[in-house]
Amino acid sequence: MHSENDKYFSKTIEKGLLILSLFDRDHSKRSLSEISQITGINKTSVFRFVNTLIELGYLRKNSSNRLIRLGPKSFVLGQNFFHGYDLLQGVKPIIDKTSIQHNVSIDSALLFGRSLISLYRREHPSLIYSRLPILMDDLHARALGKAVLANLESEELTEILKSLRLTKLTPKTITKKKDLLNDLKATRSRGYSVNNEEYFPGMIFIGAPLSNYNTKVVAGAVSLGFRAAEFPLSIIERNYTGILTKMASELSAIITSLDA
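Can I see the structure of just this one chain, in the form predicted on its own?
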């Protein structure tokens, strides 16, 4: 987080990037009023920012309904980021290899503030489920989220739990703080998390933390996904936890090396 007195921090760039960040897979178009309301930037300034981004090609405006969408320059920027991101290029071969060898779907994510950002997903053809959002806030119901929460320092975990909404997503979702803390304690003890149909009915996930070995800080998580009808939890724990923790160790080594 930047300091309000930091003379080298550009609030203009901050606002422009904030506007661009409002567009994602679930919100492909926005109105000027909507952008102003969400960002808290007055409509005159929003018009100026949006018009500039349109002129530069990062946004485009529909001529009939005046709604704003991402422009071609944003697509190019996203592709350049995707193909040039060192961490992504490092983890992708390991995840691909593990997925192919063991016929499992694999998700990975990085910790960003109090949320997780999707890093890379390898989906097994026979195990296609609801798409993984880019930004994940429901950490209590995900193997990825619980793997991260269980490995935070107690003070940081306490702060996150203050604002974390334990939303009930399936009949098995943990919705009580005491139960979640017990689950996280078990997760830390055994070295992996379990999401037993807590986010998707009929889906079981196991997750492990990704750490920066230099700083001893949890950086994200990786998970394996299974159909509950085909893989009982006992079978998953017996046959796949070693595969998961080995992959997590390899991915953590990459995260550490890139921070050197």
Second form
2 protein chains.
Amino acid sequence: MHSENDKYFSKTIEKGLLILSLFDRDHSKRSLSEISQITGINKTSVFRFVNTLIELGYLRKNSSNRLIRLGPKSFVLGQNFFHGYDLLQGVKPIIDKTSIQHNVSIDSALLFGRSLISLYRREHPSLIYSRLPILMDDLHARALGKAVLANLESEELTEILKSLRLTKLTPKTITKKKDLLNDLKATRSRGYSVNNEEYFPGMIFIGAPLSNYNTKVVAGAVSLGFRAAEFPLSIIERNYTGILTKMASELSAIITSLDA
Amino acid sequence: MHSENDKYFSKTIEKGLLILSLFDRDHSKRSLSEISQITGINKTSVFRFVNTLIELGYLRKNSSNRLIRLGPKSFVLGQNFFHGYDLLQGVKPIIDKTSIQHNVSIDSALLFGRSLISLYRREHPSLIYSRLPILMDDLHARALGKAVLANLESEELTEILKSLRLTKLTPKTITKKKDLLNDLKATRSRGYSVNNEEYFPGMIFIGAPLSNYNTKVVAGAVSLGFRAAEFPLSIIERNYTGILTKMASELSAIITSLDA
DNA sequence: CATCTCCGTTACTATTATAGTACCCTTATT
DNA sequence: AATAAGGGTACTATAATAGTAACGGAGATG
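Just the form predicted on its own so far, so send over the form predicted in complex with the DNA.
The complete assembly is shown below, putting the previous chain first.
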């Protein structure tokens, strides 16, 4: 929860959106008191806000058990947000083109606060992963994450590292902060990050940062993914890093133009 | 704009969502004064609300030209709304199954207010339409629309017909209210609606209503689509109406269980 | 080059909405 | 029947918003 003292900040809107954002893939129904507990907003206010959202069609209430769910207006809003997000629309054609041209799987993400947001993913037809998260937290175990971390300012990096838990996801996952810092240093000098079966066994990824050329700030990352059985790391580094960095600079140009 | 006298209704939340909903596929950037004009909300309030939405990450502002765009939080919210919308998740497997089993294109929509919301569409691989709308207004020219209209209460029907413009989309589009009423009567007795090249030349659709079995209220519709060149209407009516109505009842059961 | 205009932003209060407590009602539980 | 828990309502002190006014910068216009 934000705690803005800003005069030009509406706490009511913050609360309304906080309530709406409680509904997702894993939480399609919630009760009033549950919402009140989670958000810390008082019961009466939650009642007022939920009532408002129901009247507007963003939520709906089951008349028998009183459980609250997303309404049709949220569904429409969701699609508008998806299709109206200019960064996605800008990034998609470039990733599609590169994926088709070189027959590779590509993933991209944006940095927002301390986590990465999955922006667009294009998979080589034969590869299918299971349901991947929209918000990614395991930055230490991903090519995308390491590409971003390696190019942050040192203050911001230490800030993020403080709250980053180095969870062991595979035998090769980096779990010591010192090892991670060394990896990031190598990443920075190399110009691209390597995830060698650290997130998913049998999968190798290489990643490059995306940045806003004007502000020089890291905005996200792109990665290429390969099956380790088909592509040894040496082959990947020889044949694909050029493709990766070229795509990264194209994407950075787009981001720069949109964020201007 | 709602004008609720309701005591338990937050106008601030209404305004915040009104502002957010101005951003979609066709409007990825807007200025402050533009937002103020469109919404009728006073400039200072728009400034406060937009500022709030920017601080929360739902919008972002270009620092040079001050234009406002969707932010990463909206993108995340959009995906959560899409994947968290239980009606979609409930309807999808049934439509997928039917589409694969009978090799047909299927479209579905929900009634919300006076318009239909496109819920889920599954196309037979060889058919591709251009960008279809999320909100559908031409109810008179669509199988989905006519299936819904034919099963409304007469009061609600006249209410909707009042604001429905019978736009001519193809030579076969129904443009006279009397003809439409006759078609709806036929639709009701038949149990399914027919769109014979009235929306798109060369395409025939048949549609059936979806309803909540408890409340007996029409909730939406499903339709099957065919190329007129391949499937004459007589063949469609002989072979596919059973499939359509069976699917419609399965979907209605889902809707009933979720809306309880 | 001066002026005008538009837009975003800030300052300031009267007015209005919200927070929070208390209380009631319905439903589920024992 | 008693109890508990959750949803919904009433009420008022308190805090937030609406709206007017006014400022400053950027771009347009003469």
